[in-house]
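Just one chain is shown here, as structure tokens, and it is the form predicted on its own.
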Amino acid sequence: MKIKNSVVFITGAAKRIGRAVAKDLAGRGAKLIVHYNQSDDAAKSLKKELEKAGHEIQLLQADLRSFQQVKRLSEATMICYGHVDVVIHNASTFYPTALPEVTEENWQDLMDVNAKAPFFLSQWMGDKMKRRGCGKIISLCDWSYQRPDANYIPYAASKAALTSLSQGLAKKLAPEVQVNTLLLGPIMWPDDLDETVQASVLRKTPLARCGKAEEVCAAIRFFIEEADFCTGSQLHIDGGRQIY
């Protein structure tokens, strides 16, 4: 499939990691369907920049808590252009909960953005787009799923699911729509992340260094581009934090 001219649905793609790949799917021809949910001025700074510079770009808000908002927010996303061409699973909550402490709120909520939005959007979506005889869904997910931090282990259970989910669907679409998950290390610190966590994580990361959105970007433009071969892959995206 071609980058240029498709149709790519991102979610949560107002900020961060999201706002690059926009970015630089967008500069590659791409048109665009960036969902947010409270980045209200930061999606609609990205919609003027990528206008500015000619290209396509629409903007759905909704809560991915919410199942209701996540149904419409399919079908809205399928008005935009009549069809979508690939799915790109950005949006994601994070956030530590010590054992002691998590509560079902924080369960719901790491499971509902994580792993239920992505399920429900890839379920309805990925149907028109088997129908349709073509199509691409990615995952971004977490290296860490495999060894969860003690302080994090709902997060790490809702990666996982989502992990699991991006394999059955992959099976369930095929042949004509690729599944296909990116496990992802450190990328863009937090702008709060204290520089002792930094230090901690980086001794913990045989290249020892932060990763970039670009090399992410790349990723996904791989999986668009060129591995049509290629369902139910996991490629690690982690500064090799998975041998370490």
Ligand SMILES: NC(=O)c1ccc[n+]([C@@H]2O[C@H](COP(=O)([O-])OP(=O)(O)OC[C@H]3O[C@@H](n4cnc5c(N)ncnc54)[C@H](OP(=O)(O)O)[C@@H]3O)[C@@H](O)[C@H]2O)c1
The other form holds:
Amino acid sequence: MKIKNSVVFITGAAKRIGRAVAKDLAGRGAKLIVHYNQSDDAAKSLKKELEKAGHEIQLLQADLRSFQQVKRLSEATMICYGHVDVVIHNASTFYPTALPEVTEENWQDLMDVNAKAPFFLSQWMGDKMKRRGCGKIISLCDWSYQRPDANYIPYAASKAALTSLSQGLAKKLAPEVQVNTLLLGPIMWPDDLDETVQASVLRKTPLARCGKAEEVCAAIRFFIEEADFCTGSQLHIDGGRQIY
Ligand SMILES: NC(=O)c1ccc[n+]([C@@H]2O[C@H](COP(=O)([O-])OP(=O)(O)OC[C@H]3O[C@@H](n4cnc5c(N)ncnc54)[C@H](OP(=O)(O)O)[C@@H]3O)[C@@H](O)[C@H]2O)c1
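Switching conditions: you have the form predicted on its own, so give me the form predicted in complex with the named molecule.
Every chain and every other molecule in the complex is listed next, the one we just looked at coming first.
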């Protein structure tokens, strides 16, 4: 599939990795539907910046913890350009949940945003893409679902669920729609992550550095433009973190 003139829907893309992906794809001629939740100012500044450069972008706000809002988001997305060619599940919630303190609310939040919302967005949009005869779904997951950090068990389980459901969707939506997963390692630190934790992560990363958002963009371009014979696959973009 060509990126130029394709309609790309990406969740949680006002900031950080999602923003970089949105700008990269817009720069190559995609028409964007950018979802955000709380980052209203950042989303509007992205729209302004891209429109000034002559690109097409629509913004949609939704809290992915709400099933009703997820459903409305899916319907609104289809109205923007009449169809979608590429769905990128980027939005995510991530925080430590020490075993003695983790609550049902934490569990629900992590599962709803990281697994349930992508599943139902894929159910609705995937069906439309399949009927139309082509489509790509790309899920941003985490290498650590395979060997969970003991302080992030519900987060790892939510990304395991997203990885697994992406493979199930790959079977169900084939051959028209290809569904693939990126397993990211350290790319952009959370703003509040301690420097000693950062150093310890890098000691366990064979390539001894953080990845760059552009390296995630390159993998996404690969899945959209080059990887028509890939579905249900998982690509590690993690500096070798999973083999340490
Ligand atoms: N950063 C890394 O090094 C790394 C490592 C491994 C995996 N990944 C994966 O790569 C993707 C991008 O990473 P990132 O660090 O750039 O992500 P991020 O900044 O942690 O989150 C991206 C966006 O998710 C949205 N989000 C969170 N809760 C939401 C909710 N309840 N409803 C709707 N949207 C919600 C937020 O949108 P608003 O700001 O608009 O509220 C946020 O800007 C994620 O899927 C992440 O799990 C990243």
